[in-house]
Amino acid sequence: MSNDFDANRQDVERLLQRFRDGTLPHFINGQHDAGRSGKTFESLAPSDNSVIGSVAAGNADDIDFACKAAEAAFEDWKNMPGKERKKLLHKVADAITARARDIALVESYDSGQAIRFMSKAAIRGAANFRFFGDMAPGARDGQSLPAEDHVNYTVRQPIGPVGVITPWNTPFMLSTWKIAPALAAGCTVVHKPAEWSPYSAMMLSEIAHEAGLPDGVLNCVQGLGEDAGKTLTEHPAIKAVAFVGETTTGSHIMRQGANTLKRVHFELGGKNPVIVFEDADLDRALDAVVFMIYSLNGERCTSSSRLLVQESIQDEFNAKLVERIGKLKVGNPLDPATEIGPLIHDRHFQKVCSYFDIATEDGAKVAAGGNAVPIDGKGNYVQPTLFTGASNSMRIAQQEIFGPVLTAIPFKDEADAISIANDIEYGLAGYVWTNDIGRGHRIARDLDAGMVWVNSENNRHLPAPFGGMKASGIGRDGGDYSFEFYMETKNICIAMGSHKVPQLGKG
């Protein structure tokens, strides 16, 4: 074991000691809050399923207290000049950068994600705050729409307190992806993080408070989805809910928010195709295919979990893929050499492992991996896996496995590739590898996906829209698209005094 690995383990113990000695609380109205339920739940380390610590299990009273704090803080935050919000959000970004290593270590240990990826995730979180902080001064800007006798112009105003419910995979970065634009727009926030990876949410709340964010502007309530999450989506003070997670949960949230007519923004599941044509740069395509399914343990919504490879090259490409998979390093997430860490939770681990038998039952071949690989008999570790000989109708091709598991499906030609790619309930992302520029444009046009990358892995551009079609979501994140969700657009019409006003009652 390397010295870096030992240092990482020692530093994680130091960082988590205060939580091991007590219960991870909520953060409401600018301070730690033990909660009102008196109930807790245990948070487990994916590397060995040992108990990290106990976490406050928020209930309806906790959510209500946080929502009222956000409601009370809203007017002052909304009316703060955008340039002042920008300064505060930049201070938050600076503080995140200063503590990036601490955030990465805690999140790696808490979520099972390899430290090589989490170190970058913390920096990306800071970038989100800087980017949207820069947009805050112009968040209310609208359009001038002159007519013959009137001038119309639009302005935007923040919608009000919002609920943000974030997932357990890369939780810190994804939290900032939602929270930063909400704050920049002038909204206050009640954040409910995933119960399987709760610690970095508390770090974000503390960092934001220490950076000068006013009390009540960002609140964090820990808890379970069926209790704290449900109450948040139903609370009348919350005007909108931004959620990242499973498609089924998204439909529940939509129903729960219906009575209060909540605006919803969903980033949901995906079963994304990567389409490799025979004319592609196969070495670059191979790099991208391996990276986009096996990085982050395959626990990412944009992972390319269906490999559509042209029949003429499938044997060659799959053989190279098997060779690369065999060299991937599975290990402790705090080890800098690790490429694939343990899955987040035993329940999810059991789900992913169930697909090893499902694949053979449906007639596919396990070409690589296909086994659990506990370390010293412990942990939610699985081998990176490749299924070949699959058809798109199989469960391994239709269902979101959300692990380091890839299903390879052959296709004949362009029309066949599009047909297979679109024959799915999801529509989040798609990836195309071809050196025919016309084909790249045609495939991108015809894919039922909210985002398409041609000759590239997932590359995030902050001003660009991020979101999916079909069962993969509602709405878009990124740039001004985020403000469309967190703000209301108002039209104001001013008459020039030159038009004829209709007259009634004059005989």
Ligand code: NAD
Given for the second form:
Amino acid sequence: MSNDFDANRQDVERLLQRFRDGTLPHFINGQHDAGRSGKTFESLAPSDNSVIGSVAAGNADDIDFACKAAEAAFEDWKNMPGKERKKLLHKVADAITARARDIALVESYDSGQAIRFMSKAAIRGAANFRFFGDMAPGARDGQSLPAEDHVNYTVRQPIGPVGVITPWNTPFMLSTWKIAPALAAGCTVVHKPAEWSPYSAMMLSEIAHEAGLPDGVLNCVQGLGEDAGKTLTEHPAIKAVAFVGETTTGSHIMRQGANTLKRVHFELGGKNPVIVFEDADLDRALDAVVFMIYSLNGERCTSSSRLLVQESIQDEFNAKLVERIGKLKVGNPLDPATEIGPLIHDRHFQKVCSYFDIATEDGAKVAAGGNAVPIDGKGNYVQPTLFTGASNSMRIAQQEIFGPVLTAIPFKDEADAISIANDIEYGLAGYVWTNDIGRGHRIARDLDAGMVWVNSENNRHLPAPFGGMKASGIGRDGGDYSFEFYMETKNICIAMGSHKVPQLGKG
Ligand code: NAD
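Take the protein just shown as the form predicted on its own and give its structure as the form predicted together with this ligand.
Full assembly next; the chain just shown is listed first.
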């Protein structure tokens, strides 16, 4: 056992002590807030399913209180010069960087994600604040659209208080990916984090407050989706909802927000293909295939969970894959050596494990893994798993499993690969491995996916658009695309004084 592991465990205990002794509150209008419901729920550690502590279960009154705080703070925040907002968001980024280890430890323990990945995710959270902070001074900029007798120009203004609802897979990073552009645009925020991973959201609220964010600009209400989440999407003060989570939840939110005409931005599920051609650099492709399904416990929307491998190389490629899978290290998330930690919750663990039987029922082969592997009899640990001999119509190929589970499907040629890749309800991401540059472009053109990587894994560039087609989402994040969501565009048309105004009533 490494010393780092011991140090991590001691430090996480120290950090969580205050939550173990009391109830994790909301953070509303610059203060901790015990809530009005009197109800709580328990948060569990994925490594052994022990209770970490109790969490305030927000209700409609808590949401109303937070939305009113966000509404009251909106005018001043909107009117603050962009360069001032930039300074504040940089201070938040500095404070996140200073607390990055604490955030990573808490997040790792709370979510089951390996510390090696959560350390990077915390730093990426700071980068999100820095990147969008830098864009704040130009957020209102528009276009000049001159016409013959008029000048048209556009300006943007923040849409108002917004709701941000996030999932549990990389909770801190994903929340900053929404909250930072909303704040940079001049919106105030009510955040409802996932009930299975509540702690790092509180840390973000506290950090932002200490960094000088005015009261009411960022509020956090803990609670269950069908209660706190639902009422947030229905609240009249909330003008838009940025949501990351399951496709079915996205449908609920669209319905819930209909009466108040909510603008919605959805980042939903995926069942993303990685297509490996026989002419690819197979060593690099193998590294990427392993990384993109077995990192982050496979609990990753952009994971390449369908491996489409050309028939001519499938035996060789799958054999190498099995060898690599056998060397992956499943372990406690706080252990720096761990590559795959426990799944978030017993309910999700049961779902992932159910596919081990479903695979064989549908006629596929379990080529690697396929078992739960509790440590000392505890925890939501599963073996990294590979299914081979699969066809695209099987449930293991069509349904989002959201665990370290890969389904390999052979294909004959380019047309076959595209047809299999697109035969799915989702359309988030696609990955292609080939050394034929023309083929790379053709596949990228023909894939029904919001994002395509050619000869690369999920490398992100913050100005580039992020989001999905089909059942994988509505809208795009990243750079200016984020501002399109959090802001209204206004057109202003000014006459030169030379055009003829229509005259009525002059006989
Ligand atoms: P989920 O939809 O169950 O929950 C997400 C959030 O929605 C939680 O905060 C939950 O409390 C809330 N919620 C649930 N019901 C609600 C309702 N009726 N009204 C309002 N809020 C409600 O998702 P999850 O299980 O936490 O996360 C995993 C899913 O997220 C996967 O499908 C994954 O693909 C997806 N995801 C997508 C992206 C992306 O960028 N496309 C990124 C990460 C995760």
